[in-house]
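Presented below, as structure tokens, is a lone chain in the form predicted alone.
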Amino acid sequence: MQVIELSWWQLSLAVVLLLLLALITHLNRLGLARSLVIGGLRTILQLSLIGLVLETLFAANSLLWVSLLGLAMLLLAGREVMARQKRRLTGFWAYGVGTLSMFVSSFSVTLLALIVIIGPDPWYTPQYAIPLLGMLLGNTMTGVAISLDRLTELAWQQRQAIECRLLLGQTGQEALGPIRREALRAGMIPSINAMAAAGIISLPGMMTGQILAGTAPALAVKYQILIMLLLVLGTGLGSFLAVVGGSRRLLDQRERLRLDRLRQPENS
């Protein structure tokens, strides 16, 4: 099946129809234009330069490449979901929990596809190991950056039942248990919602591509389906490790909650 080669211009005519939406937003002054317009130039630009970046690496095929790409990503991710907190842990802790969380997470899951599932020789083979590992640390960001959030926020609003239940003699992490379980079920709830939907409300978006660049159909629903299990397993295990991590933070050595270690929003 023959690839149908899309131009410039022809993108051009996206970009426009996004200005025009961006115009309407203006005018009926929700407030979402400027963000629109930003948007959109950071997609262009970025996924332009990354094109630019995988074709070097491809033609490379090292690991050490591959590695450094990786770790870049990664450390991006981990200021996103730092970024995406409302009351974030303080100091390095803010950055770090949610960082070391998808790198064990999306890390080792990208590892398991590539060495034990999908087999590439070499392992490490860029085609296959950059768009894994992209899209595990794309979604296992949200999750991560929803459990956290989530934590550090009930943590805040519950501080008063927090404090009763460890009076009462509970243990540090039974007293935050009740958050720590919704915060869990608030990173996983997006992922779950997306193996529900996929295939009956909406084609997921490798799928998508993959079709449309010719491959076959039973191919692409075999890879998407083993893009989402790993999907799901890479967000369960990142929030929970978040989640773990950001409540020992939340209590010292005397099992007492300190809400210190919190940053408080400029608003609050």
Contents of the next structure:
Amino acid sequence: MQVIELSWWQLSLAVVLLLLLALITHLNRLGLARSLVIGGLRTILQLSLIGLVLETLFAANSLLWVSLLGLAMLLLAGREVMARQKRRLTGFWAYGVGTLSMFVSSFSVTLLALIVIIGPDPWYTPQYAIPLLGMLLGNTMTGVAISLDRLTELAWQQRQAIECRLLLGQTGQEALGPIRREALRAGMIPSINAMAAAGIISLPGMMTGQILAGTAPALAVKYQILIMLLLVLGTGLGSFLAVVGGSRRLLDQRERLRLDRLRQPENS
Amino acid sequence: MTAQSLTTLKLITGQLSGISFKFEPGELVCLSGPSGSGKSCFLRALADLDPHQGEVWLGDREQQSYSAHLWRQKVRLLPAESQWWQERVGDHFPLDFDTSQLLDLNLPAMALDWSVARLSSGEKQRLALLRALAWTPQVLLLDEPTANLDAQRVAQVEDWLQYKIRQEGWPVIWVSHDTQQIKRLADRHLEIRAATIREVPLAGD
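Given the form predicted alone above, I would also like to look at the protein as it appears in the form predicted together with its partner chain.
Up next: the whole complex, starting with the chain shown before.
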């Protein structure tokens, strides 16, 4: 099967439609036009750039360049996780807890998939490594960001109950137990829902893309199943690490709740 | 288990400093001072819930030589405002809690099955007191334990607590604003003044 070429003027048609939508929202004073246009521009620019990067990377096929791109993606994801926290940890930890959790989970699951399951030669073949890592980082990022945000927010809301439990002689981890469970649950719900909806309510993007690109559906489905399971694995591990790291930071060595280690939200 | 004394040595917490006192077993010490003067900070430092400087000793062992939760199992602080995080009252109590104690404070034995949402402030205060003693402590720090009770209940809780304190030999710090209550209860009276704690003579009749 041949992939039908997509030319720039065909893409510009979609752009015109987006601008039309922006115009309609503007006329209705929904205040979304600006975000729509900026979002659209960012999509076009960022994807075009990554397209160029990938072309070069595929041609080079070197471990060094693949690792560098992986690192850059990780650091950007870490920044994004930090930006989504309402009450983030102070100092290095705001960035560190999320980024480290994503690093451990995304990179280990990607390596597992590359070396043990898919097995391209060489194992870092960019055509496999980069899309896999990208999908894992993207999903893990959401899970980690939600988990950390829930953890710090709940610790703030329930600070008196947590301290009451500490005063009754519970250990720090016992006292934080309920909010840790809730934070982990919140982080994993989106990927659990995605598993349940896959193929019935939604056709997953990667599978759709492969089919559009001419892959036989049966093979595309196999890849999609693999990816979905890996994503849940990565998100679960990432959220878990973020909750463990974050809750350790919420307590000090005397098992006190240290909310002075959280920054106040800027505008509330 | 023999009763032990609680000793503070040059304790510094919040705006208070230079706090060196010994609280003997079975001794009921009342603490008073204007609001915001640091009474709660002092109690929280004793329970090791706030960072502080100086030393706190239980008998011949220093606070920092215990792991923090073991220390708080021995040195029990009852905050002024009680907290409830489960639906049912009984889920906040140990499984082997002796329900006959509820009757001592005029609560029915079935109070453990009540929902937390329907508790009055007075019931909350008495239940929080019972809960604080349910995991047996060795020192008791009470932050206005009768603030939400009417006069009749206050007398009942005071009698019951005094009996328990004498029986168990706990050193007790009882924060109170009520001069009459201090007169009724205190073996000694401490007062917060000018960023430190001083002992003041008990008021005569």
